[in-house]
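Just the one chain here, the form predicted alone, laid out as structure tokens.
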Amino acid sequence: MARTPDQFPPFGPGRHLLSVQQLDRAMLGQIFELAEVVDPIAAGTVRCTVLDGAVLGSLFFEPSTRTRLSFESAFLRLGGEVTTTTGFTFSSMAKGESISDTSRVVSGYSDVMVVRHPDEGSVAEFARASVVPVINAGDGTGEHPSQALLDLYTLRTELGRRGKSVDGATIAIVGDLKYGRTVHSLMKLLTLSRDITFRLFSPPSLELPVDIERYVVERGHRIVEADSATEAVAGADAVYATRVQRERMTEEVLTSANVTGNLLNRAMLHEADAEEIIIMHPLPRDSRMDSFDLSTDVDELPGLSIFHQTDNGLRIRMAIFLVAMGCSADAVKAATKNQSWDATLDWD
């Protein structure tokens, strides 16, 4: 019987990262420590060659901006090289080649692979045929482990600035909870923390899947259903908003969900006395009129953290590569030197 992502061994050197269920608190600590080590490399103030000679196979069969570019930039920042393909049109899969054959071929050209695919479970299929570690960059409505890691790292950092901990936090999650794989992965990963309260709001027919709810509750955390985004954010430490995954829905589901207007805006936060709340979003954010997403009128609020998330994505993905390829913090420091150009200049 084929293994599901959560049945693969714990993440570590030479191993795939397909699901947050492969992580424990010790591994979180290692990844977050490495993210701190690579901070000046991510900022471009120093140069690192720890992955000199290594090749990343970047396979994205679904549209992506942040995830693809941050993974590829992370590998390049560490001194590696990148080969890439995007979409089915420019892949032999358009000719009928199987996932298994594609994976075996491309992994033979690579030292590690990053894969995004629109079908849930497909990245695990890539992993089964690969001869190198495979990192899941999103598989349909399944999981997005690197996003969950950067989200947790950001949440930990932002709460820490306020003298708080993730343990015991109250997190509001609003938007498309059914198809939003970032929500699924983050909630699973947060169960490694202690005493979390989730306050959820979603439109009709876009509720959190029962299996995710069960996973959270069985691990001792609380879920509170709210009737509105305003009610969900009231009293919460942070809010995680998600766009409607229209590309995964039928017209019937979209109609029943009635997703128009604002999901969350400044007026709602004011009504909930939550204008200081930490505001997170995995992006992309649909900024069009009546898109039912996080409004841009929250962008000047002090708790806005969505761009901290994108910056942290580079650090976390660098750390993931370092773990998968068995590179220690000492190896990174030994392969780092001053940059020959000034990355701190203010560009006009």
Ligand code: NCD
Second form
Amino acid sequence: MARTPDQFPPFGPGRHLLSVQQLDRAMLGQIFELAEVVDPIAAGTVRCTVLDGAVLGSLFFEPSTRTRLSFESAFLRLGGEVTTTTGFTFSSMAKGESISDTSRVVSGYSDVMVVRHPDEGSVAEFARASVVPVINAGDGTGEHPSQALLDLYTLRTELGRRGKSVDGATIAIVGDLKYGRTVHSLMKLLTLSRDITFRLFSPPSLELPVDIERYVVERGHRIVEADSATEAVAGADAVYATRVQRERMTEEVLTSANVTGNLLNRAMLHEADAEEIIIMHPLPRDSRMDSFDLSTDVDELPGLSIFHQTDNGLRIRMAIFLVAMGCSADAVKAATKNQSWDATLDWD
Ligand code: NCD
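Next up, the form predicted together with this ligand, please; the one we just looked at was the form predicted alone.
To see the whole picture, the full complex is given below, headed by that same chain.
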């Protein structure tokens, strides 16, 4: 019988990463520790060759900027090489090739694969036919485990700076909670912490799926529904805002969601007395007029963490490769040497 993503064995060396349900607190600790170890490599101040000779197969069948480039940069910075294909047009899927044939073929050319595809469950299908570990970089409205890991890592760092911990935190999650896979993965991953209160706001028709709600509540966490983003952020430690996933919905759903204007802006944060709140977003932010997303007028606020998230994405994705490919922190250190160039920007 075919396994669903959460039925795959725990993530580790030689294992796929398809769902956050494959992670436990010990593995989180290991990934976050490796993310610290690779910090100077991510920053480009030292050079690493631990993945010398390894090839990443990067397959993106949906638009992507930061996920694809950060996975690929992560692999390159660790000394590996990358082969890539983007979109359906330039792959043999345009000729009717199945997921399993494509996966078996590309996995024969790679040591690890990263896959993004518009259908929920499709990356698990890739994994079943692959002869190397497969990392899910987003499967439709399903999951996006590497994003949840970098989100949690950022949240933990930002709360830590304020003398707080993720345990006991109150987190507002606002926007498209139905189709946003980053929300689904993050909420499930946060259940590994203790005593989380989620304050949710979504427009009509874009509510959180009941299975995610049940998953969170069954593990002893609290969900509070708010009538507006302003109400959701009041009293919260952090807010996680998301884009309306227009590409995943019918015209009918989009009309009933009635999404115009701003999802969250500075005036709303001021009204909620939350101008100091940690502000997160998986990005991309839809910055067009009336897109119902996070307004750019919050960009000067002290808690803006959206670019800490993107920077952390590189470290976390390096850590994921290291775990999947069985490399220890010591192996990384032994394969590191000083960089002979310096590309620090000279502002003068
Ligand atoms: C998200 C995604 O693709 O799910 N982006 C990302 O990977 N950082 C969110 C989105 O597209 O809105």
